[in-house]
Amino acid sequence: MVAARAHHSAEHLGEQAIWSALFSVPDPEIPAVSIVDLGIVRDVTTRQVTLTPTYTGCPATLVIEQMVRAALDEAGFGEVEIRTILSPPWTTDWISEEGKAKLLAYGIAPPVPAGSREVGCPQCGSIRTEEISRFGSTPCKAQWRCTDCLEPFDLFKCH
């Protein structure tokens, strides 16, 4: 009983190790966000980490797996496997409220609400914005503009 207790807690202090290694992994596109803050690490044990990527098809995935397999590495988790699945897949509610934070002041407006049209500008707060273009500077953002301030900013699109 009591060499199950010391393992199940040694288990857990690895994991929780584990997770500290992925919160210093920033996502390549935005890296004012850690992978976790963006909901990227599905799962973690000991034996396993589970990644599920932003769009099936991001270009992303595969530098993210390499930084990954590089943090776990440097914390002495080299055994560790690195999993990346794609069902169910990645959704915007997955984004941490510190990541929500950290994307605005990294100026880039975190997803609202499906079918909300109130977009807060980055720079200045103004809710007076326009989508420029549903396309933005990677596939899981699209182009705004603040008509107040006039500034042009990202929206981290909700889906």
The other form holds:
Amino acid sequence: MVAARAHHSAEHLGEQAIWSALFSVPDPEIPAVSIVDLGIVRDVTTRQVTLTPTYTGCPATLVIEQMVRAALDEAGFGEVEIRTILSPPWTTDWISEEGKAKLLAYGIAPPVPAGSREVGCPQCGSIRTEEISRFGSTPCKAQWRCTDCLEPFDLFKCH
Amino acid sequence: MPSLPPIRPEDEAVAKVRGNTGAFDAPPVAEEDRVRFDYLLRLGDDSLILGQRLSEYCGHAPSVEVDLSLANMGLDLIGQATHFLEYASKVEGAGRDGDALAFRRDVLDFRNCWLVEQPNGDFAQTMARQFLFSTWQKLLFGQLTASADEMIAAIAAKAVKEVTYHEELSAEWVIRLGDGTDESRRRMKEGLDWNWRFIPELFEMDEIAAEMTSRGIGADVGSFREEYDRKVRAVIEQATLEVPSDQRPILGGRRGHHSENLGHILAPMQYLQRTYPDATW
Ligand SMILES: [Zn+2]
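Since the one above is the form predicted alone, can you give the form predicted in complex with the partner chain too?
Every chain and every other molecule in the complex is listed next, the one we just looked at coming first.
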């Protein structure tokens, strides 16, 4: 019983250490946000880390896998496997509140609920904003503009 | 972004064993399944060829916004193709990976429909093609999310959200150009006329498609034909254009019979891999 609990706690500490290593891995396209904030890390055990891509054709998927590999090696978890799953498909609902706050501070409007057109300007907070282009600099972003402060900005698309 | 540590020889050995390809995990396939393999090629090749077609626009589209849209849609499609072809390679089990399927097959081995290999033409013709294809692909993937093949269901569920954007965007352009100036109207009418005869192939049910459907893996395309026609007609009417009259259908892409266009698409796409086989970074 004691041995089992000790094992359990070692396992737990290992998982915590892996989570914190992964927390230091930034998204390659939005470096202000960690892959944990974005909800890309789906599961962590001391044997395996499970990732999921944001978009089907996201060119960052391979880069993220390599960065996770490097972070695990650095933290002494070189034997941990990396698994990539597609199902259930990633959704912007998995972006943490902390992640949304980081996006906003970085100048990217966080995703708004599907169907809502109320997008706040990351510069001045006004909601008098309009879509310029449904596609932006990366697959996950759309181009918007604030009609109050006139600044263009990226919106992280609801997905 | 922190820089990556240098790659050591022992890392390369590990990477080879682990297959660090950025691809997803596919469930092991018990026995060789030729019919399923062929069906996956159809799904993957549609996405691959249309994605390649759209990438021809990179830096050439009429505006920056459109350039981004087309490049992004192309990227989504190539992402779909990667998933379908990687899975196809596992089902085939012949040691060819997804890249080998994309870059080392010749025209006769491609299973895409004729619609996706049609030339871009002008911007209106490109958008007409996209609208007719994405409207179909959205219905197709919607049904494939319930496929008995978990991998196909997962890819479809992932991709259907993106295809929704493709359909909306291209429908908006059909309406904007059709209900626009005399010239844009003429061009959209010609674009729809050009692509119209390739619609029946999307709904073709040959032996392979029928077997996949009866096994609960493939989509029953006939079941959403009416919905497709209704959606397409509604957009064309909103564009104040007339629905083109049906022409003699052209079939055969699913069995490797293609227009001369496909060879011209493959030549630049496969050039590097054919000239320098097994080249690596
Ligand atoms: Zn503003």
